[in-house]
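This document opens with one chain alone, in structure tokens, the form predicted alone.
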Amino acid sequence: MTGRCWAVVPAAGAGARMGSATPKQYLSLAGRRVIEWSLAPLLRLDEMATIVVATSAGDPWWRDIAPGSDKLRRVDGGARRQDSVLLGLRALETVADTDDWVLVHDAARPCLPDEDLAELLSRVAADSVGGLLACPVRDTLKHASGDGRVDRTIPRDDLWQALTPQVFRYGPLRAALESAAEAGVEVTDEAAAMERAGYSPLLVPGSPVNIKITRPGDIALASAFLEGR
């Protein structure tokens, strides 16, 4: 990828499913905090200009563990992921050009392989829309009825599990998220916002080790990968 690249890392979530008073992005993992592992591959990019980390207002954890880098900038995030990403994009409005690339990465994805990130940036550089890391769905999918029983099996052909990072041009991505916000539409990732705006993001195969820390068992899985790596 040529030219400048910016990043937004939404980190305002509480991670209630972890059952911890400490948000999941600040949990200890293999000698560091989860978010430190998540930021590390982005900080290693030579073309990365600024990484905006959107935390909750008054976040008491960030100031204690923020890696020492002049590339990092903290802003207040919002109630939902899409709100935090949009606030991060707005924080870049005086420095980012509309055609600059913006990379959005989950604060709770600590196992992003450098080679996957490099492949993503290489593939989207020649694409007019942008794209995301994703994994083809491998397991059989079941749809549940209201009483917790299976009511049908969903064909997995052509189904992909969305990962992060997701990379799009600054102008179109901000416009897509602004439009969703104005319409009161919830989008669960940046690709969904771009799809709603009429774009078809590129799917770039990524490693299944790029897990998102969501439940207690995920810490053990991530630790095994990071320590083995």
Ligand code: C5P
Given for the second form:
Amino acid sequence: MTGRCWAVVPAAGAGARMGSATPKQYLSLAGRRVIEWSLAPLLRLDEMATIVVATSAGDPWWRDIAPGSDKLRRVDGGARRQDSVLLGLRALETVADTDDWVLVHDAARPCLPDEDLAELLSRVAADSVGGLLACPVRDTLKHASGDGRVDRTIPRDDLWQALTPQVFRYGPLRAALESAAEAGVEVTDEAAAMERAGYSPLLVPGSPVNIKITRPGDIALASAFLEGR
Ligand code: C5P
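One more: the block was the form predicted alone; return the form predicted together with the named molecule.
To see the whole picture, the full complex is given below, headed by that same chain.
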């Protein structure tokens, strides 16, 4: 990728599935906080201009851990992930050009390999739409009937699990998220907003170690991945 790029890191979630009072992005992990690990590969990019971190309003954790970098800027996030990302994008309005690339990465994904990020940026640089890291689904998928039993098996061919970062151009991504918000449509990642706007994001194969901290056992898993590097 040539030229500058921007990033938005949604970090305003409460992480209810973790069952801890501290949101998952601020939990301790291999000597640092989860979010510090998530930000580190983005901060290592030479072309990164500014990383907007969207935290909940009145977040008491961010100021204690904010890694010292003048590339970081904090804004208040929103009720859903898509709202937090949109608020982060709006904060870049006066500095980002419509064709600039914006990378969106979950604060709760601390194991992003530098090689995956480099591969994503180089593949996307040659693409008109943009894309995302993703993993082909490896297990057989079952659909549940509601009573805890299987009612059918879903063919996994052509199914991918979406990861982050996801990288799109500022103008089209912002327009896609503004449009979803206006229409009251829920989109669980940036690619879904772009698909709704008629684009076909590029799938860039990424490592399955790039997990999103979601459940209590994930901290031990992420710690094993990071310490094994
Ligand atoms: O809850 P989930 O695992 O989908 O969250 C993914 C990312 O989105 C996390 O980094 C979380 O902090 C962020 N998020 C947010 N604003 C919300 C909900 C989640 O920034 N309202």
